[in-house]
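Taking the form predicted alone, here's one chain by itself in structure tokens.
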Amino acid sequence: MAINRLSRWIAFSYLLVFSLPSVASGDLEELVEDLEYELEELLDQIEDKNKRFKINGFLSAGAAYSDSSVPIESTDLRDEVNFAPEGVLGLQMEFKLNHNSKVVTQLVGRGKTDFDIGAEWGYFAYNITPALTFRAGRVRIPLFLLSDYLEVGYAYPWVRPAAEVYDLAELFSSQDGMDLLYNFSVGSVDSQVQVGAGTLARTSPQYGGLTFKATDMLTAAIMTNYKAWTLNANFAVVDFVADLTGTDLGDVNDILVANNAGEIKFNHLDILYYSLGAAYDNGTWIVQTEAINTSYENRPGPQIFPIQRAHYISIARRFNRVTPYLLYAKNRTVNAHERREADAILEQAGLSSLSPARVILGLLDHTQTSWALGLNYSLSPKAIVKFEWKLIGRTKGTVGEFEDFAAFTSILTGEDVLDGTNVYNLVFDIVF
């Protein structure tokens, strides 16, 4: 931040009277002249080092409510008021090292998993050229709409974005990697190109603490801004490696084998991701609306990953400090056939309904469909209270977007009822 006028009087009267003593009456108007120029210098530093680094942040806080006994997978909220899924601090600081290139980072904590900081972001940026840029390091990948502001509340009307097509952000949101961006515009419509390769490493919960490593993530995506519109189309292809030894998914694989039924190729598991984007947002009416689609590959044998399919819209309308907004979402899995054939070969084998085995092919499969209705208000130029319930009309006997082991209990023994789950929030998103 720059100086004021009044620090600059103050150092100003502090370098003239301890000067003082030490110069004669003649020599005063020189000195005064010296240490203007040199308080300039000096402020004219500061100024540089300001612009230079440049640090902000976001914070969302709030309470929410769940009337279902089962955990909703994302936030692990059930039939108690819980503060902690709502809250996310995010700071990102960047520095210039010259005028074509910085170093960015974007330090998040989350409340569900006790403010434990990580790094979201971590990367170096060269311009090659006013249109081209190089990054190296951690970056986002680019997989959604919102993928460069995913936890930034203040930047989406609604609590938080569809889980049924966000889900994926779980495992996928950072690469260690590099990429490329290159802008371009066509008369009025503006453009951006993202082409990049990298690696992560993860735990996913969905496959009972399977760890992987993602290698040879190739991904590309392009938006496209166009007055009030704006058009987005993402592509990945992951390959997936872990060590199926010892868990669920390798029992599995097992008795396929010996079955002569195939096998799960997780060493390596070939991923393909695509979606599709579009804004609208004149300044009174925000419609938006995302289709994802994802399959894995691990033929020969039941395909035994689901083909994923999901996809979002919603619509808003700001009346000054009050946004309204609706949002409709549903995710589906398209060959649960598969899963059945894997599992009469399990069964023929003499594995129980109970058996992990044959409980893990239980859960692959997530169908969900929901309504969200909420009201934005603006306490500030910088802060937003959000008010949301939300409906999760139905899951079609799946887990959904539940806790896996949780729901997929609850669906045996009917204990509790997934489908009509009414989720309430009140949360604050402030950026600083």
Given for the second form:
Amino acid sequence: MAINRLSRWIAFSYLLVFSLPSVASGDLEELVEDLEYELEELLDQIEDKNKRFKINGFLSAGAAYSDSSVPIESTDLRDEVNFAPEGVLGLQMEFKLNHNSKVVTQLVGRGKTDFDIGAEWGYFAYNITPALTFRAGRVRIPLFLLSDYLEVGYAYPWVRPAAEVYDLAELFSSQDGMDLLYNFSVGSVDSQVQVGAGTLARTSPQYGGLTFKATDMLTAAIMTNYKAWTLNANFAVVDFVADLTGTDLGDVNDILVANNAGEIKFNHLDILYYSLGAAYDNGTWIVQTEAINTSYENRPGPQIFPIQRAHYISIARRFNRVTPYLLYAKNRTVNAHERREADAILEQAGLSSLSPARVILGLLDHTQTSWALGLNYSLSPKAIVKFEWKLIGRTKGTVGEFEDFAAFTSILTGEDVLDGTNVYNLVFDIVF
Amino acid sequence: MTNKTHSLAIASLFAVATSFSFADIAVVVHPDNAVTTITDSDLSRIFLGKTDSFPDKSKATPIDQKEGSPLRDAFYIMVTKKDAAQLNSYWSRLIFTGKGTPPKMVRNDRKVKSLISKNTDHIGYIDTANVDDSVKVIFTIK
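Structure of the form predicted together with the partner chain, given the form predicted alone:
Full assembly next; the chain just shown is listed first.
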């Protein structure tokens, strides 16, 4: 079809060139206009063909430095300049099957895992109606407000969303299953509801020495927009199955059972996630806040798992290309007393405070706050450079976002090495 | 042809941010479209993909101008209060989550008119100097 049009256009051009001397100037203008029209139609046909297949991508690259010798859990960052934690490369390919359906896949490689490329997404989407879309395959889990685009640095003003909140979502980034997206408007208020079900895409990740899988996940999210305002509420329940064999938590369980304190529930433990958020963006000011809660339905049995509450609030102001921002975040566990009950039983059983079983119980407690002051500069409509200074603090006796057995034992022995850690970042975020 | 003209006070606020000058922008639909006027808020919702309907609930399909065109930059600053970078940030949240697709882009005013004249649900924006009988103006940005 396009070839036919091309040959017509060439013939048309030929006629134009050889008939020029005999054409009046008014006719000539008309002829040129016709030619331009034909050419545009031809280009449209070629473009429409190409538009069936689309590639988009995002890239983050930069460097980070922490002045603490104790590594930070989510990034493994310590007191040396490190380029890997900031690196993310994502490629998204979309192929339109027809007017109502498409196949989308997103490949993501991360610096902290040597850019091993993995399929973060791969799903088939079908528009049942213009407002209702069904998706099946590997989809992102809308655990919190930013979970869907956590790694697309260009999409938010900070170097990265608050770790105090979003590290809680790290394990549950995508699921194999299906979801439904429904858009509706009431007056000028536009909303989207998303409900999904599936199993965790990564079946046996290692976390704190545990091998676990999430057999069933149910998620629900609603996001509402009105002018500059966005409100969101997210809920997820994860059916969690863990293998404790040979782990420190397995030892804790054995001692509790031997002392008639009951058995810790590790099979089909339900983890519940709730999130409420609000954002305001009028083009000049961006204010965003979110509060989340994670808890466990693990009764009966000893309550050793932490109930965590976290929140953040951020304010940013755009001055043309420059956007300074401030981000405050806090994460805390609220049921330390329940772990102390289990710890008392371990102590009665003769375990010292530095025994692995008692240390691992203590590691479950977190209290951390952070302040991040940053500035981003728009290099072009598709590239931003961000600078950030972050000060991390914790309540004494908890490990916060840090990890290291030695660090924890140093806290137990009164040597607190984690007070007031400074983290510096320089990151380039690009979309293409 | 019904032509309701709106003067946007925000124009002066963004004059500094835009380093180019542009003629008035006309928001246009098919002459048979029942819609005769629209607010900047509803325009913003349609072009940001928040709704796919005109205020009278009939289907609305936005047609965009090509990336980097001064007309496009001016339109989005006036209507959505977003410059090109903010617009890319907004769409990246939707594209990379599979929750939205930006409007179809075309090369110039003539193509906008050509598409709209063949589709009663389409809405686009062009330089007012290029308005003719093939389209109906429902909003003017000065």
